[in-house]
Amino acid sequence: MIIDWKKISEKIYEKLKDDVSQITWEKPTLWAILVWENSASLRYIRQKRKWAEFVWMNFELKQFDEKVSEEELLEFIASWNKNRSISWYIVQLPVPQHINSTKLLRTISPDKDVDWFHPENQWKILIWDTSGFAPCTPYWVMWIFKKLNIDLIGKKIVVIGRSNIVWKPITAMLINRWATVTCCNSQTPDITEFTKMSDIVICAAWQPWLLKLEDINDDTIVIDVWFTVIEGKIYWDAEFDNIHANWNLITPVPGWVWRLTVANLLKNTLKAYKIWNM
C-alpha cells in the first residue's frame, strides 16, 4: 500500500500559506546561495522557489560563478550573518571541489540556518533539545510516523544509509522515540540478517534497488527517501513494484520526496522569521 505523503506534504503547504497570510507585514524570504549550476542543484533551486511562492513567501537567489574563491564565497556568507535584513538564508549543495564544504557550513549562524546543517543544530538533535531547526527531510520521515498513528516505541527499525543530513539525524530522532535502532550501509555484510527482522526499514543509501521484497517480512514498512538516475532511468532504493505489489506500506519516490522536504524548509524558514521579527 502506498504512503500517501502528496496528502499529507498537502496538509502542511496549507498550513504554511495561512500562518504566512496572518502576517501583516513584510512576508518571510528565503534566501538562497547558488554556486554550481549542476541539473540536481537548479532542479531543487526550482522546488523551493516554486512552494516559497506557493505559500507567500517570498524567494531571493544569489548565483556565483563556479569559479568563485572559498575566500570569496566565506566572505559573503559572514557577511549575510552580519546583514540584519537578512534573517536566514541557505547554500545550495553540492559545491565545486575546491571549496571547502565543511568549512562553509562551519560559516552559517547557526541561528540563520534553516537547512540544519550547521554542526550547533546538528548535535542540539542528540541531546534532545528542540530549540533549533529540524533536519528537512527527517522531520518528514517522523511526521509521516506521527500522521500515520505509528507508536515507535520499542519498534525494530533498520535505517540503511552513512550521511550527515538523513541518515544520523533520523537515528538519533527514532532513539529519542525509544525505537530500538540499527544502521547499516553498503558495507554491512548482509542487511538482510537485519531488515528481516525489522518493523520499518528507512533506505538512505542512493544505491538501486538495495532492498528487496526478499529481505523484509510481509508487515515491514518501507520509508524510501531517494532514488539514483542511471542513463536516464529512475532507480530506488528499494524495489518500489514487487513491494508494493506484496501489499507493504512503503512510501513512493520520487517527487514528493522534494514536497515534504521543501515543507520543512519552509517550516524552519517561517520558525526563523517568528525568532527574529515578532
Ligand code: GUN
Given for the second form:
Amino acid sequence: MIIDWKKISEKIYEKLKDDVSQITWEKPTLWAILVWENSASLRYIRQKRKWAEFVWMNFELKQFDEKVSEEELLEFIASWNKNRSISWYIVQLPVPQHINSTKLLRTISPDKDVDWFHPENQWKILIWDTSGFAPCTPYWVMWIFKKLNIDLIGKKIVVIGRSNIVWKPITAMLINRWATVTCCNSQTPDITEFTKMSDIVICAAWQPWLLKLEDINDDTIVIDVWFTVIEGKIYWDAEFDNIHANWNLITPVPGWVWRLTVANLLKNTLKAYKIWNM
Ligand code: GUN
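Having seen the form predicted alone, I'd like the form predicted together with this ligand now, please.
Time for the whole complex; same chain goes first.
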C-alpha cells in the first residue's frame, strides 16, 4: 500500500500558507545560493521557488559561475552573514569539487542555516536539543511515523545509507525516540540478515534496487527516501513495484519527496522569521 503523502502534504502547505498570510508586514524571503547548475540541483531550486511562492513567501536566488573560486564564494557567504536584511539562506549542494564543502558549511552562520547544515545545528540532534532548526528530509520521515500512529519505542528499524544530511540525522532521531536501530550501508555483506528481522526499513543509500521483496517480511514498512537516475531511467533504493504489490506499506518516490523536504525548509524559514521579527 502506498503511504498517501500527497494528502498530508497538502494539509501541511495549507497550514504554512495560513501562517504566512497572518503576517501583516513584509513577507519572509528565502534566499538561496546556487553554484553548480546540475539538473538535480536545478530541479530542487525550482521546487523551492515554486513551493515558497505557493505559501506566499518570496524566493531570491544568487547564482555563481561554477568556476567561482572558493575564496570568493566564502567571502560572499560571510557578507550575507553580516547583512541584516538577509536573515536566513541556503546553499544548494553539491558544489563543484574545487570548493571544500565542509569549509563552506562551517562558513554559514548557524542562526541563518535553515537547511540545518552547520555542524553546530547538526550537533544538537545528537544531544536531544530541540532549539535549533530541523533537518528537512529526516523530519518528514518522523512525520510519517506520527501520522501513521506508529510508536517507535522498541521497534526494530534498519537504516541503510551513510550520508550526513539524511542517514545520520535519521539514525540519531530514531535513537532519541527509543527505537532499536541497526545501521547498514551498501557494503554490508548480508543486508537481508538484518532487514528480515525488522519492523521498518529506511532506505537512504542512493543504490538502485538495493532492497528487494525477499529481503523483508510481509508487514515490514518501507520508507524509501530517494532515487537514482541512470540514462534517464529512475531507480528507487527499494524495488517499489514488487514491494508495493505485496501490500507492504511503502512511500512513493519521486515527486512527493521534494514536496515534504521543501515543506520543512519553509517551516524552518518561518521559524527563523519569527525569531528575527517577533
Ligand atoms: N542537495 C540535496 N538535498 C539538499 C537539501 O536538502 N538542501 C540543499 N541545500 N542542498 C541539497
